[in-house]
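Starting off, we have a lone chain in the form predicted alone, written out as C-alpha cells.
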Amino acid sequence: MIGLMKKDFAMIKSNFKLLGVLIIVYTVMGFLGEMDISFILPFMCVMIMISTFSYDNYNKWDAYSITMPNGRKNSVRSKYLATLAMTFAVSFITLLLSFLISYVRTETIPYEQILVTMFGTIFGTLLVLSFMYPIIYKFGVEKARIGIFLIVFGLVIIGSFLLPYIDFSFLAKTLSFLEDYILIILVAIAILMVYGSYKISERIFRKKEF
C-alpha cells in the first residue's frame, strides 16, 4: 500500500516543485491583499493527483498492478489515500500561511473565520474528489473531463431553471436549526462521501478488463 502511494508521489515529483513555486507566489499575493490563498491550493492537489491516472494509462500500470496480491483493491485505495494525504498536508500548510498573512497584515488572527474558510475549501475539494474519481475509473481521464464538463454545465442550466421555485426562507430556517450541528454534519457527510466514492471506484475497477 505504502509502495503504491510512493509510486504516485514519484510520478508527480516534478509537480511538487511547481506547487512549491505556486505556494510562494500565492503567499506573496496574499501579503499584498490580492487573493485568499485558502481557496486554490487544496484544489490543485486533486488536479495534480488526477494526472497520475494519465501516467498509469500511458505506462500500462493498471494491467501490471492487478497481478499483485489484492492488486485491484490496493490500487484504488492507495490512489484515494495519496490524494487525501496530499490534500490535508497542503491544507495544513495553507492554514499556517493564512494565519501568518493575517497577522502580518492586520496584527490579528481571526481564527474562526480562517478555520471555517479552510474547512469549506477542504469539503469542496473532497466533493470534487468524490465526484471525479469514479467517473475517471469508469471512462478514463479524457472522457471523464468531457463528461464532467457536460454534467456541470447541465447542473448549472437545471439550477438556473429551478432557482425561482426554491423556497429560500425554508432553507434559511433549516440551516438556522442545524447551526449548532453543522460542523459535525459536514464532517459526517465528507466521510460518507469519500468512502462511498471509494467503494464505487473499487467496484468499477474490479470489473474492468485490461
Given for the second form:
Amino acid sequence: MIGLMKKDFAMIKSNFKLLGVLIIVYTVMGFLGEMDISFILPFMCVMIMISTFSYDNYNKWDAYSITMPNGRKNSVRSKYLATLAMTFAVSFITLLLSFLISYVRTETIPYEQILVTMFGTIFGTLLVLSFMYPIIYKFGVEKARIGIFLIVFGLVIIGSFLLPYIDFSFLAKTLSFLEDYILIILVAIAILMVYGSYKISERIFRKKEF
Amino acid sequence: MENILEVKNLCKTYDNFELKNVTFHLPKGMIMGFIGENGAGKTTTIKAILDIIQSYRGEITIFGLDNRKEEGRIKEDVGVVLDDMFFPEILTPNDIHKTMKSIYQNWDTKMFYDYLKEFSLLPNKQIKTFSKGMRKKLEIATALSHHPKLLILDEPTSGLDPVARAEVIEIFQNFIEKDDCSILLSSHITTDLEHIADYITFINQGEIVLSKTTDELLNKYGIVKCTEKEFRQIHKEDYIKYKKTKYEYEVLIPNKKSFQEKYDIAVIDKITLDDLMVLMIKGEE
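Now show me the form predicted in complex with the partner chain; what you just gave was the form predicted alone.
Okay, now the whole complex, with that chain kicking things off.
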C-alpha cells in the first residue's frame, strides 16, 4: 500500500511545485492583508489527487495493480490515505502560516477564528473527497466530473426555489443547542463520512473487472 | 509432478464471447506456451487467473492455493506482464523501483538495476520517452525483480526486435533453471515458443483444443501433403483436420509413425506451431 502511495505522489510531483507557489502566494497576500485564499489549498490536494485517477485510467494501471499482493484492497486504501495525508499536511502548513501572519500583523484575525476557518475547510474538503471518490470508482473521472457538476447545479436550482419557503428559526435553535458539541459532532461526521466513502469505493473496486 | 498452476472448468460469458470449461495445468519448473488467434480467450483466461476478471465459474489454484481466497500470499510470488502497457508514462524506472520496493517483500534492487543496464534503459527517464520495445523490457525487468516462482506473461515479446526477443527468451530460460520456477507465456510469435516451451496449450474460440508437451506436438504430429485421391484413402480417425489448397491437400495427423506404417504417402512434413494453429482454426474435419 505504501508503494502505491509512493507511485501516486511520484505521478503528481510536478503539481507539488504549483502547490508550493500557491502557498507562497497565500503567505504574501496574507502579509499584505489581501484576500484570504487558505481555503483553496486543501481543496487543491483533492483535485490534484483526482488527476492520478486519470493517469491510472489512461495507462490501464488498475488491472496491473490487481496483480499485486492484496491489489484490490490496497489500490483503494492507498488513494484515500494519500489524499488524506496530503490534505492534512497542506492544511497544517497553511495553519502555521496563518498563525504566523496573524502574529506578525497584530490587527488581523484571532487564532480561534483561524482554527475554525481551517477546520471548516478540511471538513469541506473531506466532504468533496467522500462524495467524489466512490463516483469516480464507479463511473470514471470524466463521467464523475459531469455527474458532480449536474448534481451541484441541480442542488443550487432546487435550493433557490425552496429557500424562501423554509423556516430557519427551528434550525437556528437546534444549532445553538449543539454549539457546545459542534466540534466533536463534525469530527465524528467527517470520520464516518470518509470511512463510509472508503467502504463503498472498496466494494465497487472489489467487483470491478478490467 | 507437482503443478504450480491448475485451471479447472473455467467458464466466463460475455455478450459475444464465451470461455468454455477451460482446463489445463502447468507443472513446476516448466514453460507453457499459450497460443491461439486474436480473441480466442488467452487474455481472458490470464485475467481470470490473476483475478482481474471475477465473475467466472471454475476453479483456479496457484501453488496449490485458491487464487482468490489466498491472493495476498500467491501474488507475492507471481510476476506479471500484461498485454497492454500499464506503467504510467509520467513515471521513471526509478519511480517504479521505489513503488515496487514497498510492495514486494522480495524486491531485489540490484537485480532491477542490472536489468535496466542490460536493457539499456535509463533509470531517470520518463517512460513516455521509451519506445514500445523499451517499455516491454521495463515491464519484464519489473516482473522478474521480485524473485517470483511463477511468471504469467501475456504477449511479452510483442514489439521487440529479433535481437531483443532472443535476449528476453534467454532470460526466461535462465529464470526457470533457478529454483524450479514456471512460466505461462502467451504469444503470437510461435517460433519463440518452439524454442523454449515445454508444453503448448492451444485455445480456440474459448475452448482448449489441445494441451501437450512441445516435443510430442512437434515430433509426433505432422502434415501430410497429398493429392485428392490419396486423401480419400485416409480414414477419418487417422487425421485431425485438413485443408484443401490450390494444388494439394494438407492433412494434420496426430501420429506420424503410425500413419507411415498404415499409408503409403511419401510426403509428411514436420509441423510448426503456426501450421498447427492455421490447420486447427481454418481446417475442416
